[in-house]
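A single chain, nothing else alongside it, follows as structure tokens in the form predicted on its own.
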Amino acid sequence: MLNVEDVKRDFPVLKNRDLIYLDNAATTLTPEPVIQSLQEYYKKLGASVHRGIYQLANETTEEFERARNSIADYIGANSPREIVLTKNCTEGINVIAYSLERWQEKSGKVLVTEMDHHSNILPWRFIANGSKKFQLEYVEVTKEGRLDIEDYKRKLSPETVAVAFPGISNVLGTVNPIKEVTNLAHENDALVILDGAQWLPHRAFDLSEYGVDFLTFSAHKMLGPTGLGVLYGREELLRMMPPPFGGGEMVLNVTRQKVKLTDPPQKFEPGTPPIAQTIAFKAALDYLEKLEVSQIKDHVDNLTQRAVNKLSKIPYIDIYGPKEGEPRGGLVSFNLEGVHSHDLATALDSLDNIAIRAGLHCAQPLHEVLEINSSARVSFYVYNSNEDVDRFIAGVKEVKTILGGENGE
């Protein structure tokens, strides 16, 4: 099992000041290693990569193209020319919707799911709005919160373009079946887009096992600098697609009346890259390997059903998504009866110093099928403790003991 204090050792942010962090799944906080490598790159290099013939040119871009080969080896890529580097998660479902739908020739539908985040809505959307190619359905949830697969198989087929779906719910902690999905969805030769937001910063991920066509995912999530997105995508699939952006760096010849395009990822990456985070996403990755992945599973496991086994004891809470004993990623979404969830979070602020997260996630859909106006948020990583657990539990008790007119217990 993890060393807890060990590890809160290494986050300069939880050494400063008496925090009790659960709002993981937004962003996690960032610890010594992954600082040091920003700091090394802007003090021992510093320049731009793939362009300059001086050495300090050439070790930049060794030094970026080594992080690059370690994302593709820690969800087994294989290549690295699979790997494309977006600003974040959502800029990566972005070209591949983008992409799409000016190179694909077929035209239907594409399946989200009613618990999507935005960034898997909106790219489909727009382009849906926009053009008659694609049609945009929803994949329905239950009322326990799962992916209704029935629903799945009703709605896919052969007209079926894409199916795009998260790997793990930002809001319920649902953990989707994602073999099954995505062999539905190649049966009836549709693309599979990944979103693994929530699944990959603390569950293993190997790409010949799930056999996705896309995936995309964060740094920031992952205890990596921000500003970062992971796109990885087949690479037959990436030789035909066109970029969505031009600029510098993606060709290579340009003249007044052509271009010839670069191959991948390079094609795909105009302009100047993210080169510090990328160098320091690395020691992100190198972190997570030393506390090993199935340690950081079960430990964001423990907590996450330690705090889902006591909300279920309070009478005024509401919980969504799988209940105790199920399988759920490392978050919980409730709502505090007769407290709006921004209330709950500014008072465990105040009182407690304890960051939740309260709003719609940037899943509004999923709120109104939940028919809620909004939800609290807690989620779990390396450095929290059952102590934090047993904090926040006390916290919401005396909030609702505060501001919900009643005795919390």
Contents of the next structure:
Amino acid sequence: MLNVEDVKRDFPVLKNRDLIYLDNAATTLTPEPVIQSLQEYYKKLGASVHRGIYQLANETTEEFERARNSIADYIGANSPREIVLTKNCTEGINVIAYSLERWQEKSGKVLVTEMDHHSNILPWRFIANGSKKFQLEYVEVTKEGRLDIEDYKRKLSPETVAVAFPGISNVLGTVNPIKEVTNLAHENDALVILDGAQWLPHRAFDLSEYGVDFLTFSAHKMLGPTGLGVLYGREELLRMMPPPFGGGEMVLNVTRQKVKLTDPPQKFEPGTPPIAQTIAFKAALDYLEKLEVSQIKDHVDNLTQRAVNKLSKIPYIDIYGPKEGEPRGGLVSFNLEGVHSHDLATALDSLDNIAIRAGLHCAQPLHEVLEINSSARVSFYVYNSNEDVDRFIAGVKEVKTILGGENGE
Amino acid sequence: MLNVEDVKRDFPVLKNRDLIYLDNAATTLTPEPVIQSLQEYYKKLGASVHRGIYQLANETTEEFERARNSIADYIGANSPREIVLTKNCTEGINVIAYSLERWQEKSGKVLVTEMDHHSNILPWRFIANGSKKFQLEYVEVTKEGRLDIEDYKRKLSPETVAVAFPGISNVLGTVNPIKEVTNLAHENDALVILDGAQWLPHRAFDLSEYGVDFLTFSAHKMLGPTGLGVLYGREELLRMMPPPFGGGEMVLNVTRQKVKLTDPPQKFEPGTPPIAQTIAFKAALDYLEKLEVSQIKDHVDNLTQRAVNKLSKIPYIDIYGPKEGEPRGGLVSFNLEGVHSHDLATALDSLDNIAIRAGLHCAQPLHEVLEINSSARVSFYVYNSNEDVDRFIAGVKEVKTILGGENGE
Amino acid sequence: MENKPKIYNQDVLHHYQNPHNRGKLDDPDFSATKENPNCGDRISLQLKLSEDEISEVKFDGHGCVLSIGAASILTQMAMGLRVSEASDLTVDDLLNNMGNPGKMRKDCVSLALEVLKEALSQSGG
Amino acid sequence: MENKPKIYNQDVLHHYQNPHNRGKLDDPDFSATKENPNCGDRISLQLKLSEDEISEVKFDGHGCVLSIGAASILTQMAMGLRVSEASDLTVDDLLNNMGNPGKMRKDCVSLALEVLKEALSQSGG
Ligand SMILES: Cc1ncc(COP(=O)(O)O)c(C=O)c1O
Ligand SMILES: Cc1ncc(COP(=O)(O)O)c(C=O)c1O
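What does the same protein look like in the form predicted in complex with a further copy of the same chain, given that the last one was the form predicted on its own?
And the full complex, kicking off with our chain again.
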């Protein structure tokens, strides 16, 4: 079991502010060891990586590559060559979308889902609009908030180029059947891109178990610094695929006429990478492993179920996504009838410093499907306690009394 | 005059290591106030920007946008809406290249120069290869290492779509006539992209003086953190141009069929931006302004001229770029006959902890023009002293004695 | 850290619960509708001019306390103004009349104002 | 922080200044050339087999102390080896024979080895 009080002590923001932070699906707070790592980097290292011949550059490069190794190990990649460092999860998806478009001989459909974050919709859409090669299609979401596997099977065919979907929906909390989706795609020779932004923070992920071709996630949603994302790609694919972006550090040889690229991952990392952030992300992963990922999952699951249970008992509330007791990934989105989600967020913040999210959560197509204009969302992490959930629930009830009963319709 | 001893004290790496750091054109060391700013960010703030309704998100957003304002002011932009935050200088150039390709009706030549960094060559080349719209041409460099303005005028025509060039060459140190190049381009209705990576660190830059359409640079080359670059674009252009990359935080409205984008700069910043880095970059700019940019320029110029003078007196040395006394941007590249630049760098590091760069400096086409396989480069910044230059010179002489006289030819 | 506001100023809450000038005009001179895509709030506004003055104004739509409250308050502020005067209204004017709710929700407040400006711009004013 | 190496091991420097097996074979069985694009160093290598053994090997090219030194030392190491044995040589074997110069320059050292492997691969070995 996680000892939440111990964990909380590692997070300076929670000491410096009176705060119940329940917006973890957007970004997480930062623990001491990560802050420490950044500080050490800038105080003791700080040269550019790969090209320097002097000692400082060598040490910096070694720390940087050691961090890349840790990331590879964390997700069970075969090699650090499969780990491309990006600035956020979104960049990784864009890189794959552009690269696939140039590389794929096959032309046909790219499937995304109605529950995708804009970051896993718009890159594909921009590409599909600009090129005659790809057409975008949306796999539907059932009334219960699950991926509609029957609809997926109908839309999937040997003409499908790629399937992009989230491990966990950032609005519904739905935990998708990664293996099933992946196997079906592979039977149709379609590549699989998994948006792991909401999965990686609190669930173990082993590539050898799931077999996806690409995986993207963000460091800042799992205790790491801002400005860093990870793109995993199977090595043989990364070797064959052309990098969409050009720059320094990615070429073996450039004459005015020819370019010879380096091997992955450098091939996909033009320019100076986010060095300090990558090294500090290793500190975040070490911290998560120290807490134990399975413990983190249990803890987050408990908080989430507690929130679902208690919320369901409040009258006039709509909860989206999986039912009580069903698997759910660390978050709950809901609406209180007669109270706009924005008003709820403002009120909880004013009343008791409870930070929750309200709006569309960058998932507008899903809100269209749900036929709602916005929703409120709470999301949990290692430093949240049962008491945080209870104060949140008390807050919701209070807001209902103050603002409910009349709405702007 | 800069008081170098005072300045040095602000840089922990220089206290923690016995080091003469002369690889500033690659990346610079980090001063206390920037480290402090990062630490404060992660200890006191740390929510996601723009979308949060609670107090923590509000404060984070305000700090973040305040930093964007500072960047705008630093380069004399009309508005923070002209400042797009990227992960490095390279990303900025890629964004512009992709966006122009989609937006420009005009098809024709893009001019780059033989002295460009790969980061200002390959993005254009990748685009030119993938599209029939753009053809790449190189403006030549004269024997003296200047941009060949006559060649430029010959290649420039109303069919020229864009001209991309560096303010200062990262190998030659040549200070290019930005205004002249820009005016000629504009007379031909060509857009101007200035690679400011080597200019911004030690020279004032005022957009209203130079009138370029786009400007890119990196925070990590001017005391800022890794993982941050800046792309400036004239507002009316950014408004019209389509963003090449999709994701969250950049849309007003997405239905399954339509997308309505936000205004710049958010339109070009899909996904969670490098928040902490942007805020810390403001601390770097404040620090530079405290030292005074004109003083920094004088100081760096003095060190550079001292190095050129003393190097020229060493027999069997080839120095590239501007002659003694001519304007030169903070760096000197050279070769010692009979000693490979890699050996020189290793030797200086071993003998006296002097960190210099050796190789191609991501500017291989230029090395082709110079007809050399590699070069050694020293580059200076605010914490370097005359003594650093002198120890470097003494080191070069010592290496010559140890390794010179026989070469691998 | 600034002091937190009470959830909402009583006045704003009152306007939200009992909005003024809500509804539709039969024969408006100008009208406009806008949506805040971040939350789906939608306000439409109709107005009639008599000479150069706003003689009637009504709004309709759905939204949060601040957007509905702002719309209600704004219609009161706009009534009787000349087109040029109404066009000069700023978000700050509106915020002041609402007891300055936190900046985080500026977009909610400005929606009504944007709709008004759009309607006015059609009048060429 | 590790201890800094002397600039170079005396032995390596000696090989650089007086390279062994430098030159060209008249009638090589296999040959290969590679360049390290980071610095322009270029090594070409030629070899003759007698049965399955390397009976003659020469290299030529230009480069730094480590790439030339490595090429010279490697040709000595390879002479007389079976194709399979030579194919099994690793950078670490080579580094060990060079007194382990710093890792920062591994690419300089590995160039000669890569050229050897490329030549050997043509033999089908
Ligand atoms: C002239 C020039 N342009 C572009 C770059 C690329 O900068 P970054 O690696 O931060 O993208 C550099 C730095 O190496 C440079 O010197
Ligand atoms: C499911 C999902 N995908 C992608 C993203 C985008 O992550 P980032 O903003 O770090 O690029 C997010 C986070 O908002 C997310 O929840």
